[in-house]
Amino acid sequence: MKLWLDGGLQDIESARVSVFDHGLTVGDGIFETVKATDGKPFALTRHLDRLTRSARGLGLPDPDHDEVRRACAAVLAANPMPLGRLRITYTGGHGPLGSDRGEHGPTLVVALGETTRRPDSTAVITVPWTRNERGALTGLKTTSYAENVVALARAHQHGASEALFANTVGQLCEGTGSNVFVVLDGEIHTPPVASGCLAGITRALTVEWTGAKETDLPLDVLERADEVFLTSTLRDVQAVHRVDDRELPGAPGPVTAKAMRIFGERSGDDLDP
């Protein structure tokens, strides 16, 4: 396996990032996960645009899109696989052991891991912790992910693959690595970005392609929604068959199944929508 590190391909066994890299010491970094099918990335332009928005939100220099594209192409060519998780990581670079940044410039890593197609439906739980819709990192895809690690571990303890958060005012927000949609009286709704959720790439495409409405929703909407589904880079559109102790028999329901079909067709027709 080969990855891209600071300007070129390197063997995964010998590639090294400084132990003083700010992404390691204080979580000062951003990332994108891109689905790659048979060596072809999906929605790369949208992912790079969000990478830049996240960099600006952290005060990092804008990433060079041409370099990142070259890195992605090189890594994909060097590691052929049917379905891959392409990970772009961009950090504050070598710095001091505190929150101040150094003067060495950012670190860019592009790596690829093999993955498999997700099942058509999954189980989720809600967690007692909240997303802060007014935080400095709200809406940014940063490497400060420990909160998600803790929540996802709880989900796994309960036989689920995802944990869902409310925000500080009790509204439904998002999952650890996914956006959430609910079906009410045949209409698809998802929390707005103002709720504190990440502006997911798959979320945006699903809203565009299905006509889903962005709606402020209380967390307990999950107790009465006719259908629930998740979206993310590697889930695409995935039905939910259980929320906490509530079973949703027959998932995917008809509205979710249609959304899954639309997403599959549209994403297959255009790899960079």
The other form holds:
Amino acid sequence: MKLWLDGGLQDIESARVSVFDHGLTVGDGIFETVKATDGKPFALTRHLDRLTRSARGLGLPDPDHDEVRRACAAVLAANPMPLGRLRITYTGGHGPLGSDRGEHGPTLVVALGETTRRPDSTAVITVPWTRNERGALTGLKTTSYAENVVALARAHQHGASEALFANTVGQLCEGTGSNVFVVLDGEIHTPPVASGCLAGITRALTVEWTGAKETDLPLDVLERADEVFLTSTLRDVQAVHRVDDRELPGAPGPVTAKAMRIFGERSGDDLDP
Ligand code: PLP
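Having seen the form predicted on its own, could you now give me the structure of the form predicted together with pyridoxal-5'-phosphate (PLP)?
First the chain shown before, then all remaining chains and molecules of the complex.
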């Protein structure tokens, strides 16, 4: 297996970044996960735009899109697989302990892992911890994901694959690695980006393609929604069949099933002209 580091392809076994890389020591980094089917990345332009937004939010230099594109193409060509997840990591780079930021320029790593299609439906839990809708990192896809790791571990303990957060004012926000949608009286709703959620790429496409409304929703909407579904790069549109102790029998329900069908059809469109 090969990955991209320091401007070229390297063997995964021998590739090294500094132990003082600020991505490691203080989480000063950003990332993207991009789905690649038969070597073709999905919606790469949107991922690169979000990478730049995240970089600017952290005060990192703008990533060079041409280099990231070259890196993705090289890694995909070197590691053929039917369904892969490209991981683009971009950090503040390394420097002496205690320095504000790396002194050797940013670190860019592009790696590829194999993945599989997710099941059509899954179980989720809600967690008591909140997303801060007004934090310095709100909406940025940073490598400071420890809170998500903790919440996801709790989900796994409860036989669920995702944990959902409310924000500090009790509104439904998002999952650890997904956005959330609910169906009420046949209409699809999802929390607005102002709720503190990540501006998910799958979320934006789902809103565009299904006409879902962006609505402030209290967390307890999950107790009465007719249907619930998640969106993310690796889940696409995935129905929810249990929220905490509440079963949603028959998931995917009709509205979710239609959203899944539309997403499946439209995601074949070339989004990277
Ligand atoms: N929310 C969070 C916190 C995420 O990490 C992710 C995905 O990585 C998403 C939502 C879904 O975003 P996307 O559809 O771009 O994968």
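Residues that one form lacks are left out of the comparison. Positions refer to the first chain, counted from 1. Here, rigid core means the biggest group of C-alpha atoms that superpose within 1.5 Å across both forms. It should be emphasised that the depicted structure is a prediction, and the values quoted were computed from it without experimental measurement.
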| property | result |
| --- | --- |
| Moved runs of 3+ residues, each with a C-alpha displacement of 2 angstroms or more between the two forms on the rigid core | 95 to 99, 269 to 273 |
